[in-house]
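Presented below, as structure tokens, is a lone chain in the form predicted alone.
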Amino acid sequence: MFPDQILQFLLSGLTIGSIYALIALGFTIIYNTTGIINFAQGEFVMLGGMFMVGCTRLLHLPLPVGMLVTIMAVMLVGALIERLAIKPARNKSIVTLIIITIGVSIALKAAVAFFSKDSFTYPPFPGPEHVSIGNASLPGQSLWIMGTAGCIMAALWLFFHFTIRGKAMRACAINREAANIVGIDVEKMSLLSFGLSALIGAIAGIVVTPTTQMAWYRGTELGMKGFCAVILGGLGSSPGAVIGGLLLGLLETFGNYLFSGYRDAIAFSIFLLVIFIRPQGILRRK
């Protein structure tokens, strides 16, 4: 492998572990603050692609207006699960409320696929076409990609450093029954949980499909990525979904090299080894 290619392969697992890191983030949030793996987060990034398809190529909405429409559309979707499916079973045990988000993860994908089954995409976001890096050559839509995930992973750094709610969860994450003994409303932060990993989820839709094209069956595929990059940077540890996304972004796309065709058995793979040898991940304590 010569240094270009691996400049090449570099930039590309970058990207590609951009998305994973904002879908891992989803991910941690909810965890962090409820306890649940919400398997739904991958039908979030889905949707946010879907609506954006249908604000600029049905509706013919301008693209600043068509990403608020579908980043807004997406977040109720996410308080409504959170309000109908999650809290009326709050009581339940943290294994029958994964299996909610399962069920509403099927649910979601299935209405997609009444109203089509078949894949879209939208004219790329301005820019140029492509980039030159040294002798490597960057997509202009790949910078919007690392771009985006930068300032949203920077924008959550100083939501939950720097602010009152930000705060809050934090605190639930750290012990849901003290935070709600010193006053924290425990409910309205699960409900905030929800809107903000859908918000996530959707601006991730909104990036990723003019890159490649988005179906009903796509948010499964990148939501289980997304998981595996949790894993490997450990469950509950916000810098590690990042490292966790990007690393896998990259491992998968050296690996696709050298074994072509086997990039989503490298991914689950992955996450094997990482449940077999260090469960607690990258970042975690054991």
Given for the second form:
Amino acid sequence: MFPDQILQFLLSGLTIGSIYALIALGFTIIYNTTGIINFAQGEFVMLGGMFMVGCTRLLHLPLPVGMLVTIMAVMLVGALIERLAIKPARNKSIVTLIIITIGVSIALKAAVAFFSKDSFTYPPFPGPEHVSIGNASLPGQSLWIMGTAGCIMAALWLFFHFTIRGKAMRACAINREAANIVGIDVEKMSLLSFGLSALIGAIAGIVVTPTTQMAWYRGTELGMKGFCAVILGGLGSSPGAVIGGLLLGLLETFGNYLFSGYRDAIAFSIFLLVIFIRPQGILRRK
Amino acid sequence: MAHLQVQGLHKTFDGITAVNDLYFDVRRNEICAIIGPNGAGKTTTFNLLSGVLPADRGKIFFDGNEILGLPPHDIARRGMVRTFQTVSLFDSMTVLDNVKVGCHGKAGAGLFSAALRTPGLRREEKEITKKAMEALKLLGVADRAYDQAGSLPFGQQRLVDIARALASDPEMILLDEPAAGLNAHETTELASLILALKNRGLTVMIIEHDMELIMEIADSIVVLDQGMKIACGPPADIQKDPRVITAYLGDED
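We have the form predicted alone; now please give the form predicted in complex with the partner chain.
Every component of the complex follows; first up is the chain already shown.
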């Protein structure tokens, strides 16, 4: 492998890794606040891409307006899922709630497939078509992806550490019962966590679609990769989600060079390895 | 009107009666102690009052309003807060943030102003920080405000727990065995602290095994045994009550 190639893979790996990191953060926020692993997380990404397709190609809305409409719509979907599917079953076991999210995921896929079973994309966002770094070349959209992911991570960090609402969500994550007893409305926090995760998922979908294609079935794969990243970094850890996502993106990209065509197999092999060897993930103590 | 009225409160677990048809009143601004042997239903009573557990039947009036069946956060916002036997701080957050989160229920700003950190929100945060610091000062742990809550020694964690409960400006505080695990010196300080809370206008309910502490600070005592109230009244009367002596020391026959 030449140094140039390494740089090239590094940049591609970090690009897709940023997307995995965002999806992993979505998982983490809902898990920390409610204890649920939301297997519809990938669907938020798919919906983000598909709504954006509708906004730009069907309605011909300007880019910023389309983004805003898409984000609002996906957040609404997230909030509805929480109110209609999760809240009524809130006193059931966590396993039941997780299975409900799988059902929701299937329903969302079917709903989109009902309108169209085709794959769509839209042009990259404004900017240079390609950026050269050393001898490596990067699509301009990659900068959008990494930049957006970086901004979201920073914004989340500020939210969780410097606002009373964010701190209340962290308190829920640490001890739900104690949070409830000091006056935090845990149900409202649950709704907030679904809204926030949908927001992050939608943005991930919006920025990733121009580099690939979006279709009704893509959410499952993206969601599973995000879940791999969560397990890799350590379930419940936000820095773990980011590191797990980036690492997974890199391992996948380099692994794909060594064993061409086994990209997905690599991701899930890593997943199994972590589960067997270090089930608490990289960043979590036992 | 009594600050808290408990009427016919009843709770069973799998057929075992934990709280049996309980009636008592707590007057405004008094220190009311609940005592009784282990398993008498004291903590269960607190759990029912604070909404942590649902009751089988009965009525609880706080400030004249029925609160039985309301979720815990709602009861906390109405001004009745509590601490647990086992201190449950948010360990990985700072002491100050722990207490600030205790004021969260009263914070009004919505999600979007929270995301944008509007001027109104900044003012609110400032006020909350001020309130939280006051509560920490009252408990004498303000110097630990920026330390991680989990790193504090046990006695101080307990004080932070009480500060967190106080930060939301409650009218009534329920303390579940606050002296457990404290040394003699800390217990004396706790006693003067509880009296200070009373002087600030709070109504205090306390579960405690330390009889010396109870006899010193309580205005009235409710004695439970096997879920039933066997006596209630001022400390001097309770000390002489034969039923209480029997419950504590066993029957002499």
